[in-house]
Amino acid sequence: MAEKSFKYVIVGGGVAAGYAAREFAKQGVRQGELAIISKEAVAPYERPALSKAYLSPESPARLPGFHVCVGSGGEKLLPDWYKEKGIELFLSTEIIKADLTGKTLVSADGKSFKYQILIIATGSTVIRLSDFGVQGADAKNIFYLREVDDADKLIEAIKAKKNGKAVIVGGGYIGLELGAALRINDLDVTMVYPEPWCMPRLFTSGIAAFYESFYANKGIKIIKGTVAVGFNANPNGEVTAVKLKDGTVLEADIVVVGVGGRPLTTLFKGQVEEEKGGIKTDGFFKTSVPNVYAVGDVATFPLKLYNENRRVEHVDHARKSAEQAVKAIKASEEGKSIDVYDYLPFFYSRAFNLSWQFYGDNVGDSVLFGDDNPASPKPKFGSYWIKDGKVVGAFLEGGTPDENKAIANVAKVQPPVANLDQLASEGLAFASKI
């Protein structure tokens, strides 16, 4: 068995791995000290592009255009960049065994990797309908979106099924972004989800009402309160229909499923402390095992602002947690100290000509403000969440960069508020004066 040895190994080749590599380079990593092991065939890239510009019918995004770190306005790290920095990229390499005591990783093709310090950046995998035994869920043209390969297969189907019927299963991030992308590609789109409104983990019913009406105005049909229980296929094995629990049968040439993800922690089960579905870390992303760090989707970390441990699945946290872990590793080697991670939760999305940002926590009472008429030429509206007399979260659709900064500041500062009606009537002006 071939064995390779490195001072630092990052397992996982997504956004977090790319941002960690950049931070290692900033901190002066030496040639041959760092390896990234990824089951994907390409160097780390900005994953959010896959559900947005990658699927655009006009001048779509393509690699190498969106390798990290362009998503945050940084330098694009092409494969040659890793070579120049002496960082080894092991692509198309899936790790199937991790021995944290023996500090060894083993790949599917029998390679063995020894490390002194490990960063777990394995991210999430999609939840598949076949995991629940949904009948016919393995038919052709049923798609999930996680990696660039998935997006390429979906694009082929969009071309092959021109002006066809698409069914989106799920009303979350992927459902809303893919519903828009397929409609822009001139497919007849129906969205199906069990919840009473879209994006229920974040949106209030008031926020959701705007997006559902906007999508309806674009010709997208929405069926709520039911789930897909089976699929019909033709003799070639291609999906032809989606069967819903309420008895409805929807014709379908393409199905896209977005029903959530789960963190990839199986390799480390029983070897490291876990909490809330992730690997438990401190504010430096150190796990319960010495010299093992976990970042991004897999980490359950102390969210200082709210004094509780949370797991956050978002690209912003993937980037920032990766940088924090590398700074902590280097500081500890040099006998220095750094501040603990102090993260403000941030989520955003873009679909059609819409663009929203959310900061903070969506708990407590909420107020809606602004122009939330889906027929407006440029709708701009938002919401604040108020808990214990303080604003703890803020959402804004159609904001300028300065306005988005203002709502981020509100969520961070948590200003007191006495009168919710007054807050609703002040709207964005409230944020601008903090």
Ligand code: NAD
Given for the second form:
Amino acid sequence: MAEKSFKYVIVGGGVAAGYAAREFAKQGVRQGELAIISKEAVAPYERPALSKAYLSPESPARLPGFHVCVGSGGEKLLPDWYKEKGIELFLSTEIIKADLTGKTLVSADGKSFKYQILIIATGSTVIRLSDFGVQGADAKNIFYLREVDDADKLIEAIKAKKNGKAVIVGGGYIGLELGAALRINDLDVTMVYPEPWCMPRLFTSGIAAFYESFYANKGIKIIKGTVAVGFNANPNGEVTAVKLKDGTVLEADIVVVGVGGRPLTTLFKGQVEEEKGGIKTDGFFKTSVPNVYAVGDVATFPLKLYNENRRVEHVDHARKSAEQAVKAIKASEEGKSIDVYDYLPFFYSRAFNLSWQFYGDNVGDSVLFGDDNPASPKPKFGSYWIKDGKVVGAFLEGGTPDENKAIANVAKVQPPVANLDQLASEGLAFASKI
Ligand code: FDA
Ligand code: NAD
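Having seen the form predicted on its own, I'd like the form predicted together with nicotinamide-adenine-dinucleotide now, please.
Let's see the whole complex now, leading with the same chain.
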């Protein structure tokens, strides 16, 4: 068996891997010290583009246009960059076995990789309807979206089923972003989800009401409170209809499913401590196994601000956790220490001409403020979350860069607030004066 040996190995070649590579280069990494092993065929890229500009019918984003680190305003790391830095990229290489005691990884094509320090950056995979036995869920033209290959297959189907009918299963991030993308591609879109309103993990009913009306105005039909229980297919095996639990049957040429993600920790099961579905780390992203770090979607880390261990499945944390882990590795090699990770949660999304940002924690009471009329030419509204008399979270649709900075600051500073009615009427002005 071919064996290769590196000082540092990153398993996974997504967002966190790319930002880790840049940090290694900044801190000084020698030729041949670092390897990235990815089952994808391309160098690390900004995954959020896949559900947005990549699906645009006009001048869509394509690689190499969105390799990391362009998403945060940095230099684009093209495959040549890794070559110049002497960082080895093993692409189309899936690790199928990890031995953390023997410090060895084995790939599906029979390569063996030895490391001194391992960074686990395997991210998440999609939850499939077939995982819970939904009948007919393996029909053709039922899509999931995680990697660039998935997006390419979806684009082929959009071309083949021009002006056809699309059903979106799920009302979370993928549901809302893909519902918009398919509508922009002139498909007739219906969304289905079990909850009383979309994105219940984050949105209040007030926030969701805006997006649901906005989508309805764009011609998207929304069916709530039920789930897909089966699919019909034609003799070619292509999906033709989605059967719902409430008995409704929806015709469909294309189905996109976004019913959640699952962190990819299976390789390391039983070898490393886990918590809340992820690999448990400290504030430097060190796991319970010496010289093994975990970053991005797979890490359950101490969120200092809330004194609680959490997992975060968003790109800002993937970038920052990767940078923190590499800084910690380099500092410990020099006998130095760095501050623990002190993260302010930040999530965002874009769909149609809408764009929102959220900072902090969505717990406690909430107030809605601003112009949340979906028919306004430029709606701008938001929400604050208030816990123990302090503002702990803030959401803003349609904010300018300065306004987004102001809501981030509020979530970080956590100012006291006595009167919720007054807070609602002050709205954005409250954040701007902090
Ligand atoms: P990521 O998933 O980026 O990378 C993991 C990598 O590991 C992949 O390349 C995978 O192939 C590889 N891998 C896994 N197992 C392996 C194995 N055994 N061997 C080799 N390689 C292996 N967030 C946000 O804040 N705003 C947004 O707008 C979006 N938009 C968005 C769109 C879409 C379509 C998705 C799927 C996700 C988002 N996100 C997002 C979430 C964000 O992209 C996500 O949190 C980060 O990509 C996580 O980065 P990681 O590096 O942890 O995983
Ligand atoms: P999600 O957790 O955001 O949403 C899952 C949704 O699936 C739920 O809200 C629910 O409506 C629905 N659901 C659950 N079971 C269902 C069923 N049986 N039938 C129909 N609907 C069902 O997950 P997602 O939207 O699939 O996103 C996957 C991952 O990608 C997540 O990690 C997410 O954070 C990430 N992502 C993030 C962004 C962003 O931050 N802008 C964008 C896209 C994807």
